[in-house]
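In structure tokens, one chain follows: the form predicted on its own.
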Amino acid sequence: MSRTDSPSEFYTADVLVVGSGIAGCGAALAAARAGADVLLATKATTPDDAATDWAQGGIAVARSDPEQFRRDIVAASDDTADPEAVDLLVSQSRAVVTDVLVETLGIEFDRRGDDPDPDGDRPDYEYAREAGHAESRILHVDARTGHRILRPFLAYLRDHDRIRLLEDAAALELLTHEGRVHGAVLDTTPTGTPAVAGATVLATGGIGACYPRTTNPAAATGDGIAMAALAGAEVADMEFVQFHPTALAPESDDGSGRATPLISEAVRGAGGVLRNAAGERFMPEYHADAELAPRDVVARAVKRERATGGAVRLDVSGVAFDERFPGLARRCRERGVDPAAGIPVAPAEHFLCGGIAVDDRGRSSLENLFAVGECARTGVHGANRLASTSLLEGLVWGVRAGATAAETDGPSPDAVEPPTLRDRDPHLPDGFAAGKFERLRRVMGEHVGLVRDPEELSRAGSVLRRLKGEVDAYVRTRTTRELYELRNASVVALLVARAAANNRQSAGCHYLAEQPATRRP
């Protein structure tokens, strides 16, 4: 692997991984274990730029009843999940968590001595229960599980002699030739540096920056999905955008796209209840599982109660909140919220269930291009994701994709002709990207959100097409991360709007106001 920092040369590696969350880290680890030289490139500069670092609840694993785990995933998906993908996730869950997180990284999940594990291997783990789960099966560390996993993971990879970690390096374009992907162009120089690889693994996360309110980091601009789609890769299920029901409600919503703190589903699993402005607990009226109903159901119920009655609060009086969730308690108080008075909550964009279409090894429709984590559509989630399965999916598919990517031929610099990236006039108007992002988020929030109308979806598509055209005119003339992120966001926003307009049947988190759904509200 080339270790030069010279901008005039190629970066080369057997496997290029783009993205440094749990899926990208898993892919890099597996590829290196298989003997490949790995370049792990990420536009993050600190771990908390990655969505994994923000994951609160935990990571679900199969316990004594794997079949029930399968049923829970399928039920949460509104019966749309791919059964084979679900079987793979469940069957691999305990082994991959034990291998990578426990034995390799030494993650200390929360424990208690009075909760025996039916499998007998770790009798003191404290398993939590969250919405949609029929039993307690979620390993966690306080409500900061992703934070406690990702930082040791990155530290481990930094010390690995087959892995080079390149931070503050955004991927701008995929390098393709005759239907095969040969790497990507990174923005480590003003006009980009090619990173040539035998296989490329995209692990770039979600699309939260496309919405006015999101639980994602600001960097979640859909980069991997956009680059793959522009290169000709198949995408699927883009209409299935999940909204988390209990994000901390803002005092005022300026639509800025700034991330909003998440109040973990584990709080409801521990006994927290939702109350409307009149102080009434309302979820039993909407679903038999009340606060533990699937996320899409709870999110729409919260939206409806807020629209008709005002504020919705999460009542934690029946939970030892400060003891069980000290990090969340501190975060609430830092924002002037007294948990004892009830935590004001509102839905916010949380997770994309669709993405780059991949198989059980993370392979896309383009040769030597893999995708894992939130940017990939594995089929596990269908129309709605079960709580605390995102870290698991990223790890399972990341490890499988990395091992498979290591089997491909090495880099072929002679076959690569980098795209022409420029830095010239016309002058980019001040505030151009910020203004277009604001417009994009407004359209997505108003017309492609939690509840959708077919006519509004059509109008949104027209607006987004025009916006993309305006952005493309400048992308052709200059190379800046800000502009490419805007281009990527406009591409994925348009993909979501088109997919939503083309699907005239409500399912899971794609909910049409005029179409009776299989489950309500």
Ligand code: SIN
Given for the second form:
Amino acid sequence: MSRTDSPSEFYTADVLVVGSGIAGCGAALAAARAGADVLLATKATTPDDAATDWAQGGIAVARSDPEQFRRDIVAASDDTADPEAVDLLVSQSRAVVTDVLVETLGIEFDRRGDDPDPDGDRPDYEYAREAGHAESRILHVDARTGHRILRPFLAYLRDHDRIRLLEDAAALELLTHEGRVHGAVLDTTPTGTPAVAGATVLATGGIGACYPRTTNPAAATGDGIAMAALAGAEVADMEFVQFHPTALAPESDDGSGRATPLISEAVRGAGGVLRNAAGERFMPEYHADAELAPRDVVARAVKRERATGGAVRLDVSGVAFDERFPGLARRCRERGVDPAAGIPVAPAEHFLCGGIAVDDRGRSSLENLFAVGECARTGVHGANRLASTSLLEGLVWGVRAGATAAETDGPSPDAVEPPTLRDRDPHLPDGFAAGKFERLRRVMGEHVGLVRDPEELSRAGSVLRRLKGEVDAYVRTRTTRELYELRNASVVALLVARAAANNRQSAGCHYLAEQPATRRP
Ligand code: SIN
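Having displayed the form predicted on its own, please output the structure of the form predicted in complex with this ligand.
Now the complete complex, all chains and molecules, led by this one.
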């Protein structure tokens, strides 16, 4: 990637959207529908660089009992979710899914003709149930729902005459002037090019790259959160990092492979049960809802059983696994796992409930900066997210933020002084980024994981602060995407460790070993 200190060329757009998962796509669509010219910039080179493409379970929608849906979200959050945000999510769910996914994109959610739906409006959808849901309300396509949504979504946006889709274009820095955000610098080839926009919507996803085992793609380096925080935006709830209880953990796995396939919660919703090394079903001892308890409860129980007894397996003998989950069955076999013998599982980092603090339209604390999807903290999830609400949150807030962003004044290139990109020494020492990433992940995995200890958290904070200082020294003289991703990961890791150290109250997925009592039964 070559650089120039004074780029002769600017991208301009009414709305710049950074990130191409469901939230970014939703924002781009809504802004374009409202008449804005949209630049959708993504560092992805293929759709599966976005976590949306990996999402299995599905997308929850309100059915005949929206009040119960609200209660389920709040209960999963350990009573910490923001009730207004929850109301918004639930009340918009059916309409936004119908408008964008069904009527605009033509997504064919799985149906079954022989089970009339009490809602009456869609008589034959096959709604799935997952942990924490009191009823079956999850629309899905096999267990590849995100993949089946994202591909047509990107194809639709690519053909849209108001949207320019720029792939392999990471945002490095936000362009700010007098407290307003005016776009971002993109690492497009051949020049680091400012994209100047009236409004900027960050939809950059999560932080899985900060943990040794994650269900996220490698690209989840917390870019939007880091850029926004460095520009002075408020972030919140960063300690609430959710671990999925059932990531595939074959015995051959030495733990060094980071991105690990998920065994969807829908499998437990369909009757899968967890057994410890002695073959005993253990979840009923931990929670009245057993395998369908909130995700943080199940994840800690799996961790504990693994620590005391060895492998934990998901017994799918009561599920028509191959027919109902053909994609998962194939993935297990590709990794040498015979589902009939029980699927070995372990917790892995899955989702950040906190992020850039935003309001009900995705507006951040900085003027003209919006954030949606996993990089945003809407308040919907509180301390722990209910299954199959992330695609929904991304879509609801994406569409609202995109429509609102389209109302801002257009781009003002004259107000922008593009930052000088540093290219005095473009080369990094061999293995520099890989080595630092490894250290960062080790610290996060060991000390800022599922079960936490205040002293360890503050020690982790000191190590991460030093690590960030070492990375910053390189960022002063170099501009490469790899280095910026490392910088971003070091910023968000420190934000998580600090928030966790400052919160002495266990809640949801922030669980302190010395003070285990949460609000849960
Ligand atoms: C899953 O399929 O278990 C994941 C769904 C989610 O994270 O909401």
